[in-house]
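In the block that follows, a single chain appears as structure tokens, in the form predicted on its own.
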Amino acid sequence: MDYMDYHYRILIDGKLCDPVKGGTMDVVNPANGKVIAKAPRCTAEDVDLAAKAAQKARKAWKNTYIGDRANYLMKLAELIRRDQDLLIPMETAQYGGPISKTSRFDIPSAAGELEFMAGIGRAVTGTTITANPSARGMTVLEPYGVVGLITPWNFPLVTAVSKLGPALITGNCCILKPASCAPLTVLKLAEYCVEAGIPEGVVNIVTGPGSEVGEAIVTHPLVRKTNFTGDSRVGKRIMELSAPMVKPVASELGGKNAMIVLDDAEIDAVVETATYSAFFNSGQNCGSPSRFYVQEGIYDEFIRRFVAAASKITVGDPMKPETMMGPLAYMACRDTAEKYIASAKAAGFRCLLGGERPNTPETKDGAYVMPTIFEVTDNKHELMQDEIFAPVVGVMKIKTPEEGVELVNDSRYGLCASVWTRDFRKGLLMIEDIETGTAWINQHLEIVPETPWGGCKESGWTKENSVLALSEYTYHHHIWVSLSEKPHTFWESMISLD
């Protein structure tokens, strides 16, 4: 497929169309810096049209039989699987994730997310409350109506459908905005929504800058809730914009994730997982560990083997099947990573691996940074406190498990962490003291549709995946039914009714 010649269109009110003002924006391949496509550049006018279309469709969609809503999700999954050979290279080209990743994870997982939500959404129930013998109370889960979904660039299609699936199955109409730098596969999803026959106005997809299109979605009076995945700075901005309207915001934000490695850890397992999870997708994963706290008895061996394993990572053209790590998503990401590398060197931390760009003909024009490992002595340094979102990590020596937990919690983030030990009792007790939304023992970065994902502190409070994701798109509507012929009031003996 020639991405440059293809006419990408947004989706509003069931129709594929161009933005009102007809603008476009460049989509750049981060592997070589070349423009590969022109995507629609929407404005607040397009958001207004989308919101009005969603508002018009919301009642009929809410009253659509949930089995029929599930069938639409299954049809979308079927179309994604049908076109996976087209979507896989498109996903790689727009944000640089190696094709070995997009073919094995991104595109299959997008279909799997929709299939999972189609299944569990049909089992949603309310409750019956018998607190009063002369009445019955019940709760019904109601959709918000119109929800705004703002998604990131590091997993473009799968993060979009991980929000779209639960929003639709629970009866909401949606306005979906993908990241400006990687919108292509979500624009293809717009075409699939039309092909699947999803009713007009139920799904609307717009593209454009977050500062204009994203803020227009958040502040639109017809949008009842926003669900956002991205960095904490933007998440705070969305909360600020939503506060005057007391509009709820679901937020899956940044992370500064840690691995604690104790002396009795299985060294082969921890090194393999550390290498994979830290540098998978070039470290551009909100769950990737970038802080390693290693007990002194195993420290030297871990350092030696971690550096040796990371040095074998194949960095290069993400379109090649043998490539393990491609570029960062765009040049500004590379520049940010290099700023932190320079800061760590200035602080006197020993660079054990990397710290530079790869110097090959196929990488010279791309947003590449080599896998980088620092030996760190100060947990307060920005290398250990800020989310870099790049293949740059720090390793510190610890004396005790308690010290490791204390250092993990010494962070404004609280997304995920892991503990590595053969002593499961010790590991479980440590995890109970760790302030994160997800914690693993002898595993890291295992995220599947069946288990919840989301953090605490500045990592936000949303839960993606699992049955808990459904609660992000519904509210409890309490209904009271009196069974008594005569209503009870505190004035009943004081008022005579003729």
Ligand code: NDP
Given for the second form:
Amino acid sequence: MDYMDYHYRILIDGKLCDPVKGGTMDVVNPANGKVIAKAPRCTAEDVDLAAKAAQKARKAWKNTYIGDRANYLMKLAELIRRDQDLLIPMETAQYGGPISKTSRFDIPSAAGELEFMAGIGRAVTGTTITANPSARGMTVLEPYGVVGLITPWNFPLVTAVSKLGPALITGNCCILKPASCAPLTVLKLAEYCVEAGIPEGVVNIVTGPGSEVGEAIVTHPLVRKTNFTGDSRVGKRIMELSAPMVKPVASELGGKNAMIVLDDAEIDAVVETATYSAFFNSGQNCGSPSRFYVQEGIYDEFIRRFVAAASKITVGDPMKPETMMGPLAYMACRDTAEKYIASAKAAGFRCLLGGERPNTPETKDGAYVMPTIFEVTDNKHELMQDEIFAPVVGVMKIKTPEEGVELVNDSRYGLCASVWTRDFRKGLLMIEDIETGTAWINQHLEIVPETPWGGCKESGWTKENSVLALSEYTYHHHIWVSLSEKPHTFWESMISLD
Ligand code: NDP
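Could you switch over to the form predicted in complex with this ligand, since the one displayed so far is the form predicted on its own?
Now the full complex is given, and it begins with the chain already shown.
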């Protein structure tokens, strides 16, 4: 399939179509700066049509047997697997994730997420409560109705289906908007929704700028909840827009994630995981560690081996199977990374590796930054406080485990952290004092559909994956049933019924 000549269309009310005003926007390959496709550029009018279509479909979808809803998800997963040879290079071309990653993670995981939700969604039930001897309460998990799903570019298809799966299985209709720089695989998903026979209006997919199309979704009166993954700054804006309507927002936001390495850590394991998790996908993973707090007894060896391992990362054309690190998602991401590199250098931090662009013919026009490691002495510096979302990390020496915990918590973010030690008791007690939504002992960046994912503090409060994800798409409808012929009231002997 030729990316450029292909006619990408949005999905509204079961029909693949062009935006009302017919606009398009360029999709650029960050590996070489070339335009690879024209994607539809929607406006608020398209969102309005989508919201009305979803509202119309809402009741019938909610009343569709959950096993049938699950079958639609399974069909979508099957179509993604069928077309993986198309989707894998498409994913790589639009945001630069190396093909070694998109083939082993993005596309299989997208299918896997849908299959997982199709299964686990059927096992979720409400509760019954013996309210008093002659009354029963029950909670029924109700879908919100129409939900807005707004997703980022760093795993375009996976982040989209991680929301679409639980939204659909719980009986919601939705408007899905992917990131503007990487919308192509989600636009293919629109075609799969039609092919899978998902009823009209249940899934609507629109593309266009977040400031216009995203905000139109968030503020549309028919959209009952927004489920957002992205930058904390944008998350705050969505919360502001939602507050006047008291509209709930599920938020998976930014992070400034940390690893604490204690003297008794297993050094081979920690170096391998540190290198992988910091630089996988060019550090553009919400869970990537970018702060390393390393105890003094192991510090020199860790630094030496971490730098040596990171210097062997192959950086280049993401389409080549041997490439481990491709470009950043677009040029502005590289500019941001370079701003922080300059600021760290100006602060006098020692640059142990990288700090520059690769110098090869194949990378000269792309958004590349080499794996970069600074030795840092000030945890308050922006290198250690801001989410850079790039392969740029800082390492600091610590004396005690307690100092490590204190430094990890000295952050406005709270997405994830890990502790590396052979002493599990110590590790667990440390983790319990660490303010993050997710934490590992002797692991980092291992995320599977079965385990919950999400943060606290300015990283948001929502859980994705696992059975907990389903609760973001339902509310508890409490229903009280009186079994007594004469219901109890406090006025029973005082009220005259005659
Ligand atoms: P952004 O927040 O810039 O964009 C995310 C989505 O929001 C895009 O679809 C974007 O549209 C849209 N958007 C932008 N502005 C608005 C607005 N005012 N109203 C409504 N929607 C809007 O994030 P990125 O795409 O740059 O992704 C990287 C960020 O995502 C990082 O901060 C990362 O940590 C976070 N992330 C968090 C995860 C987690 O689990 N906690 C997982 C993955 C990523 P458009 O593209 O058109 O601007």
